[in-house]
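Starting off, we have a lone chain in the form predicted alone, written out as structure tokens.
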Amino acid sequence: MHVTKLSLRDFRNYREQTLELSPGTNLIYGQNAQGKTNILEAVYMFSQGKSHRAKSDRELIRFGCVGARAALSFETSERSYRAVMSFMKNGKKSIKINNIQIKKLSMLMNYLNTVMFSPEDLSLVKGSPSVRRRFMDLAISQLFPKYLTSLIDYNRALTQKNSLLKELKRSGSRSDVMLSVWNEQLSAEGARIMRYRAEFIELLGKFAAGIQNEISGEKLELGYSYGIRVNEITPEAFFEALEKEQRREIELRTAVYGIQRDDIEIKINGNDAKLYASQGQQRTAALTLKIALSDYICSIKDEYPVLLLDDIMSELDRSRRLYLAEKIKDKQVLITSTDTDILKSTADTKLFYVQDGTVEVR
């Protein structure tokens, strides 16, 4: 799996730009605030349907323009694809793959797989549970579109349930029947999501354990921390657990139990990494999880995802840079940096110099 061409028009700070990419290493370098990350962002969007950093698609449109367009050509082991994504200031958005209109985000998943690693991801271990849930959701969604559909339906039902809980507390009325209706919907989707997450964490943990040992010789373990206690992962058990805690949720005016409280337990040498690991250990574990994710995707798709490394080499010490360079040498990778000294140049390394929204091949 690799990207062959990226074309941008009025995207971020790019007026008109086309890049022919190497199937190996693509080093995108230049000073800060010139547009390097915007290139990675555009590629990433074709795997997730949205930016990893913009709150709204309007942020992607170049200042003074009414719309933006990005086109991506990529190849998998099965066939070639051309994808086009356009955004308008009025909120209209269009995504096409091989001239077929993509009407739902779940339809976009599973075409192009990417793994993005940026300095912010170093907080994956020490950050809040929501950071790790997002990590899970993004990873699983791009491989299993049904997971994303269930997640959307679950969150929609959760919003309705929380609205009802607030209303019950304000009015002092009771509506156990209505709460049970939402609990039933949450249980059906929640059990399905839990199964996906449990399988994901189990397999990811196997890859991560070997990688962590290679990097530091330490023992890393991943576990699934459930946001709701169930005897088995079934809709019936999920529903029973929610009904049991109904009175408490009414009192607290919010849905306390469910997959929205899930977390990934990360242990290094038997200790909770968030509480007891050093900053170096936490960074190593974050790097391990991202590399393990690429191996996980390969185990499902039989080909590696496109790796997007946004100024990450400067955040790692020499030994970890060398390890990462060795792991990515036979994969397609797009790396941003302020200089060209971070990697040893090889025959399939292509250099792109970025200055003020203009790219020059060197």
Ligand SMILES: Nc1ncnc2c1ncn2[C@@H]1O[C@H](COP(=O)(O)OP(=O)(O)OP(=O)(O)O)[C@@H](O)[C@H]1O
Second form
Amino acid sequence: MHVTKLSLRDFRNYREQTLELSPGTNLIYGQNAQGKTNILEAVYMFSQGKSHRAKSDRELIRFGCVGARAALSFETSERSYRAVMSFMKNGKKSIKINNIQIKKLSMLMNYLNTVMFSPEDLSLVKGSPSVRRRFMDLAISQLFPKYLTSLIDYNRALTQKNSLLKELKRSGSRSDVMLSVWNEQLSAEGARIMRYRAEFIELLGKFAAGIQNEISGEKLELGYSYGIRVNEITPEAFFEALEKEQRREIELRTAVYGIQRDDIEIKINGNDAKLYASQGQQRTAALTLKIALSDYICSIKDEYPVLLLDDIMSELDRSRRLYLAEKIKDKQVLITSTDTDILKSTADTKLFYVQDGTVEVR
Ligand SMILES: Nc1ncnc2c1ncn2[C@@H]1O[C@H](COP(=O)(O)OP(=O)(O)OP(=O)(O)O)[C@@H](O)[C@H]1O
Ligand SMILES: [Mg+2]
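Following the display of the form predicted alone, present the structure of the form predicted in complex with the named molecule.
Up next: the whole complex, starting with the chain shown before.
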């Protein structure tokens, strides 16, 4: 799939701007703080419904304006789409695809697929488990809207359970019927989420192993580190495991067992990458994971996602850069950089020069 046109109005530092994008490489360059990442951010928003970096949609509205609007045209091999998103200062938000109002975030998923790779992703390997869970959640939600729905329901029940646990500890209880009710809900959604995650990690691991081997000759393995010990992934087993921990969870006043503690284990040449990977190995593994994710999405959708590479080339050494360039050769990619030297520009590289919120095709 590829995006053909992006229009922005009062979005970040853009007043009014339209970009016609090439189905190949689009190099967006310019000095710092000119608005390069803002363009990637806008495209990304159409795949996940929210920004990869803003805490609130309000940040996206140009200073002094009452609302922002972004429109994106994109195509798959089957059809073309036009999506429009707007947010107002008063919190109102609207997303339409081909003129149909998108009422829930889960309805937006599965139209446009993107994979963003930015310097912050270098913390994928050594960052806290929440970084890898987020990676996994964003990836799976893009493909399976049901996953997102389950995740939302699970988190809602988890919040309720946590406040109940605090109350129970205060009143000195050791078990509770209501706690079992929440555990039952958590088990139904939790087992479903676990199944998705298990399959994701297994498939992603296969792609990643091949890629890492091609890049560095190292052996990369991914594993699923379960936040709850179950013999099999079923709601019943999940429930049983949770119920066994009632006393301990009341004691700790918080829900410590469940998918909220899941993690992805990453091993390089047999060693836990979180503990032992060098800087370079972390970079390579992060690159590997992102490319693997793109290949994985393609294997499911039969369409390669749009790649959004934010200032990443300067973080990679020459051989990794070449590997990446080769890999993205026939894909659509939007890539930002402060200079144009990072890519061997080919005839189908489209150059966009960004200066203070205006874009000029070069
Ligand atoms: N809501 C907003 N209204 C107006 N300007 C904004 C808004 N949000 C961000 N900006 C401006 O946008 C600019 C940053 O844009 P962006 O992050 O795209 O820069 P960049 O070109 O990617 O820079 P770098 O090379 O440093 O990453 C900053 O000058 C910032 O002040
Ligand atoms: Mg930037």
